[in-house]
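Single chain ahead, written as structure tokens, the form predicted alone.
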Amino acid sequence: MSRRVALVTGGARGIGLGIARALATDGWDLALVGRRSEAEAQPALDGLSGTGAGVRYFQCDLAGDADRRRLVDDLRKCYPSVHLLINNAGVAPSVRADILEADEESFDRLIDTNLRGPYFLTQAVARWMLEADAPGRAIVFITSVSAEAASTNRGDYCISKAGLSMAARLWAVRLAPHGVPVYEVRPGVIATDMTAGVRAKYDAMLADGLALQARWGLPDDVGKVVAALARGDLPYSTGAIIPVDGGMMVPRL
């Protein structure tokens, strides 16, 4: 195997698919992870295969310890090493509830999926990376402006992303002596299935100046940034937070 392998969680839809497209164009082979069946993900897989990339799909719920262990075992059977890990998979609250009313079940679900899952997947993959000692290794965490911006009707989501931001920093510190850079990419309002239900809300907010670049972000906007990191275009920036938010979080008077 001479081609580099990128493991992209949630890589068959939304932001993850935008990332997978950019990496495939850059010559990466792809190991994509998702909760949906392979049949459901097949249209996306076919499109990626059409670029010439080698594409494999692994069905897995990253919130489950047994599922994560099985995923890593299956990956090891398929590849001698993984060069790039993109922690992208995540979920939104089923119901946007005021923090005075929100329940513990929703909180636990988001923490398990958005934070606990990628944290311990990174642990397993990082060990494998160090064992294989393949060149050009890197890890990217996809978080959200919600790691910083407080939304009191989805506190569980904000907390999970803030925790994931710290996870990225921790892994950057831990893996720096081994030459493995770790980055956080922080998207803003991106047009995906997750945001489809609040389209009208964000249309109005963007028109009213929410972001300096007054348009929706696209999955491919995030993909291009991740591809640049994967190429090593930011070689002296481990631990960096890279915003992809159209200037949404720029302080203004």
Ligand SMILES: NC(=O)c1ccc[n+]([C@@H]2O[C@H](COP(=O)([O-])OP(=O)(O)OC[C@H]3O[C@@H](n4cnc5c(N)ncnc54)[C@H](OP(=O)(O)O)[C@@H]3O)[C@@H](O)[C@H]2O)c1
The other form holds:
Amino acid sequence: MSRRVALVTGGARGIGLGIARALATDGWDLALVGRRSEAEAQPALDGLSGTGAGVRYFQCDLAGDADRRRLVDDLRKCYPSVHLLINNAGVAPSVRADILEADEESFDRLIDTNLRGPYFLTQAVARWMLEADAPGRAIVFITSVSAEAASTNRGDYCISKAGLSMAARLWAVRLAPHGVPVYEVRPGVIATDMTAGVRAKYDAMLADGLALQARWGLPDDVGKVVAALARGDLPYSTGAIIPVDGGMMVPRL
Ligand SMILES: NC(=O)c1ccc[n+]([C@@H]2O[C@H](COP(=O)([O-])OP(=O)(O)OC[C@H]3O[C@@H](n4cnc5c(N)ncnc54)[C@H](OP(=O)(O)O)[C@@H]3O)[C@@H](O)[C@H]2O)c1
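What I would like now is the form predicted together with the ligand, since the data block earlier showed the form predicted alone; can you produce it?
Starting with the chain above, the whole complex follows.
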């Protein structure tokens, strides 16, 4: 029997790599997508292959329509079907700028990468998924606490993630009749390259009670949650928003 294939965008680094590790351990084959060359991603790919998973890497700028179309064509040449799509790839603004100052170039880059890319990749992959009635299919969107928390020094990021949260809901509604559950996973502050530049700031905020669990989140914390969703361990929860934020967003008085 052929093994099931998980498509993980941004799967060779950071949170995506944590997700890929958890899925590989659970017996999934992996199709990973990133902007970097395959040579740059090779150490991560070697580590994942060591689990026995079949791993393929696809270099693609998900913000570009033509690149995305080429990606889906290439995937179709390699696999009869994809069972799981994890929309994880994303970017933060290069400069955190107050919304009175922030420019439109950064806004466009974040919307194209964090929202337009995953929204239309999901459309293409969902069409492909629906060509066959395979059991165990699912789609996951990695959004952020920024889908809800307003940060005036990165409005573009917050808007992209709020939009992505609605995308997850829309696809959950649209694909439910076809038996494809769609989930939103909302990380808090996770130790990756994306947050390396603000490490000291969040060290202090975590020490000061930012989250109920006073530590940084790890890519593997997100990976474990996604693996549970992929196994079907939340069988009656399509459309759910699952926080992985150490309790950061629990309202307190
Ligand atoms: N870290 C956090 O605290 C945090 C919190 C909440 C949500 N998130 C979200 O979690 C996701 C992963 O973040 P991370 O912290 O792991 O970030 P990261 O370490 O910077 O990794 C980002 C990943 O996305 C890929 N990527 C970015 N733009 C892409 C594009 N245009 N086309 C294809 N791939 C692209 C990168 O590929 P390359 O490696 O090839 O560049 C990389 O693999 C993002 O959506 C982020 O917004 C992160």
